[in-house]
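Read the single chain below, which is given as C-alpha cells and is the form predicted on its own.
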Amino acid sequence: MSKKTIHIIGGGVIGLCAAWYLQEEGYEVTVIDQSDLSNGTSHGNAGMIVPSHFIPLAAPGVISKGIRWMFSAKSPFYIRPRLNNKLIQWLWQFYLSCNENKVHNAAPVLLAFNQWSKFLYETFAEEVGLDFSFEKKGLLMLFKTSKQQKEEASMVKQSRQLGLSANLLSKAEVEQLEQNANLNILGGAYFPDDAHLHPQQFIQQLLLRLKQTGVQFLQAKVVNFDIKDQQIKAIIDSNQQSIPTQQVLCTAGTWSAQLLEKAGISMLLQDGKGYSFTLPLSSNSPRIPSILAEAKVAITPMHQQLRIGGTLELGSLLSKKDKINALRLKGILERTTQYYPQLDVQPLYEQTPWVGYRPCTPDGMPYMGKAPKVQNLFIATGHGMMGMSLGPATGKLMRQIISKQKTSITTELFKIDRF
C-alpha cells in the first residue's frame, strides 16, 4: 500500500471536496459511503456561500429565543426531550458558549474561513470548470419588525468593521434590488459579498469529476476500526469486511460521533434535523438570495429552481419516534408567505420535503484536525447548516493538516478535544 494512501468515511461535500485536495496533493483516495451518493444531507441545502454568517449558532441571547421557540409547534428551532447524558452535556457547553468573548473571538476566523471557501469555489466554476449555477448576487436578511432591524443594524455595523460591505435598506430599497417582489417587510439588511450556488449539481460534477481523476469510491457502512498500537489498520464494514487502510479522514456529517466512539473518541454532537422544498422558478419568485429573520427560513433562486428551507431539531436522528414534523414543515411554508404574499407554495404542502440532518457542536464553531489517542486519524465534521459554505475550504485545510503544511487559517478553535 502506497504512502500516500487515504480512506475518505463520507461522501458528502466535505468528504469530496477533501477528496478533490487530497488527490490534487498526490494521495490515492477512496471514499466510503453508506449510500450511493444521490442524494445526501448536502444535496437539499440552500446552497448559499455566506461570509456574512460569521457569528456562531452559540450566541447571546440564542438561548432565551430557543426556549420561547420550543412552545410552538411550528417554530424553527426544537430539541426533543429525553434523557440522555450527551444531550445534557451538549446543551451545558452551549450556554457556556453562547457569551461575547466566545463570538468576538470565532466572528474573525469563521469570516476568513468563508471568504477562503468562496473564492475557492470561484476557482472550481473558473478554473476546473465546474457548472453549478454559482452567482454572486449577495443576500438579504428580511425584517418585518423594529427589534429585528436593531439586530440587523448591529450586524451591518459588525461586518463594516470586519471589512465586509453591509448596508441596511428601507423596504423601498430593497425592492429596487428585488424588482419582481412584492414584499410585506420593514426593510432588510444587504451583504453584496455573499454568493450562492446549486448543490446537487456541484456534488454531481465534483463526484463525475473525482471519478475521471482516479479516486476510488465503494458504497459500504462502516461500523469498527481494527486499532493496534495507536494506529488504525483497517476499516470494518456492516459485513465485516477489513478494509486495510494507512490514513483515515472521517467526514461522516451527524453520524461521525457515534461511529468515532468506536475508535476511543468521544464528540459533542448533536444531529439537526431541517426540511427543504423546490419550486420551479416564476416570473414572481425572487431573484437573489434572502433569509427571513425573525423566521429563520432560507430562500434561495437556483439555476431554474427555487429552494425554501429551515427548521432546526436536535435530537430526531438516533429517536425511534423521528419523522416528519408537518406542523413545522406547514410554518416554513406559512412564514414564507407572510414575507412574500406573491409566491404561489400552495402546490408545497401536498410535496414530500427533503430531509437532512446537520451535524451541530455546542459552540457552533466545527471539529477539524488530527484525532486524539489515534495518529492516523483525521476529522472534520460539526459544520451545522454551514457544511455547503465551507465545503471546499474545509477540503482544503484537511489536506494541509494531513500533509503537515502550515494551515492558511488559525485551527485552534476547531480542536476535536476542546470541551
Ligand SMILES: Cc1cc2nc3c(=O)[nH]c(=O)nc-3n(C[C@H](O)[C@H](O)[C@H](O)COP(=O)(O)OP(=O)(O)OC[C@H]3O[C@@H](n4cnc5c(N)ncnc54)[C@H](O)[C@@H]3O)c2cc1C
Given for the second form:
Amino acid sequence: MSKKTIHIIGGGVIGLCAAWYLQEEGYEVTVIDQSDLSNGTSHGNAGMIVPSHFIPLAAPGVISKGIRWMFSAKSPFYIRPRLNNKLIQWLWQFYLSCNENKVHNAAPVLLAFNQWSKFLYETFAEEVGLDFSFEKKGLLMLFKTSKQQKEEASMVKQSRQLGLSANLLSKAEVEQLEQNANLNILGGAYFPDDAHLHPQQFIQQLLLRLKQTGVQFLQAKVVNFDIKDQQIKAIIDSNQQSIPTQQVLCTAGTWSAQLLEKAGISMLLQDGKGYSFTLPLSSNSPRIPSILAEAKVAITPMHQQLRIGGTLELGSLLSKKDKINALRLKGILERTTQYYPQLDVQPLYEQTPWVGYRPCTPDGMPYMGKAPKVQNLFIATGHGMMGMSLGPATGKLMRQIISKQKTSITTELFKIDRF
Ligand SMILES: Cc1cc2nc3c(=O)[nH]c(=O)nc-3n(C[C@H](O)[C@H](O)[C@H](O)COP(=O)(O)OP(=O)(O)OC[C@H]3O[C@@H](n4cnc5c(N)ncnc54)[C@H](O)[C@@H]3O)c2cc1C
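Same protein, different condition: the form predicted on its own was shown, now please give the form predicted in complex with this ligand.
Zooming out: every chain and molecule, the one shown earlier first.
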C-alpha cells in the first residue's frame, strides 16, 4: 500500500512540530517554505513556555488600556490606522471577545493546551534528545505600581483556582529568587511551572532531525491552489510550478489568511509585529525569565544570552509603509532599565533589532482543524503571542485531527469558521 502523503505550507514552529508528529504517524511529509528557515518569527521570539498565560489577549480591560497606549509613541501597543475592511472586522470581533464569559471558557482550555505542550517539550529534550536549552525556572511577572500589583494578585488567585502554582512576592522575596539582578520594583508574581528555551536552537535541532527521518523540504512561495471537486489537487508556487498533493496543512503563520483566500477561505488574522534584542549574558543579567508587567517587555536568559522582546504593532505587514519604529524600540530599552537599572542595554541602541510577526486572531485563540469547504485542507495558525509555547501540542493535535483519531483536548474554541 502506498504511503499517505501531506504537504505542509510554512516551516515555523507550528509547521515543523506538525511535520514531526505526522512523520511519526507514517506520513510522507514535505514542508514548503518561502524562506530558508533561518530567521523567521519562530526564531527570535522570547522563548517562554507559559502555562501561566491562560488568559487570551482579548480580555476585559484590554481595550481601555490599548486606547491609552495608542497615544504614546513609545508604548508597547499600536494599531496602524487604516480603512481596511478586514482590520475593521477584526477589531469588532476583538471588542466582542473582550468579555468575562469568553475568557472564563477559554482559560481552562488554554491552560491544558499549554501544559500538554510543555510536557511534549520535555519529551523532545529528554527522549528525542534535542538540546535547546530547555529550562524549568518559572516566570516572574514584575510590577512597579500598586495598581498592577492588584492585577497580578488576581492572576495568582485565578491560577490557583485552576490548579496552577502561583505566588505573589514582595521585592525582597523576588530578590531571594533572583540574586543576580538589582531590581527596581514593588514586587512580582511567580509562576514556577513556566519554562523557557532557546527558539533558534529548538528550530535548528528539529529541522536536522526531521531531515534525518526523511521529511522533505522545498523552498518555494505558495501563491495558489488547483482545486477541483472541493479537493486541492495541486499547490501552485510563484514560478507557476504545480505540485500535486493528497493533503495540505497550512501553517503559514501571519500570512495564512491571505494565502487561504485563494482556497475560498475567509479568516480574520492580523499581524502583531514585535521586536527583540539579544545580548551576551553578564554578571548583572537575571537568571529567571520575567515580564515587566506594566511595560509589557519580556526578558529571557537563554543559553549564554539574554533576550529582550516587546511591542505589538497590529496590522503593519499589509501597510506598504511597514518599517522599524525607532521610538518604540527606545521605549523597550528605556523600560528595561527602569526595572533592571544595572543591566547595560546601551549597546543595543545601536543594534538593528530582530523583527517578527505574531499571527493574531480577534479572540486570542488559534485556528486549528479541518478547513471548511475544502476536503483535504487543514489549518493551524493564529497562535499570537503563544506560538512557541503551543507548538508541540498543536503539532500533535493536528496529527490526531488529520489521521482522524480522538483528540486529547476539546477543539470547539479553535474552529476555523467561528467568526
Ligand atoms: C517579539 C516576540 C516575542 C515572542 N515571544 C514569544 C514567547 O515568549 N513565547 C511564545 O510562545 N510565543 C512568542 N511569540 C510568538 C511566536 O513567535 C509566534 O506565535 C510563532 O512563532 C508563530 O509560529 P508559526 O509557525 O505560526 O509562524 P511563523 O514562524 O511565522 O512561520 C510561518 C512560516 O510560513 C512561511 N510562509 C508564509 N507564507 C508562505 C507562502 N505563501 N509560501 C510558503 N511559505 C510561506 C513563512 O516563511 C514562515 O517561515 C513572540 C513573538 C514575537 C514577535
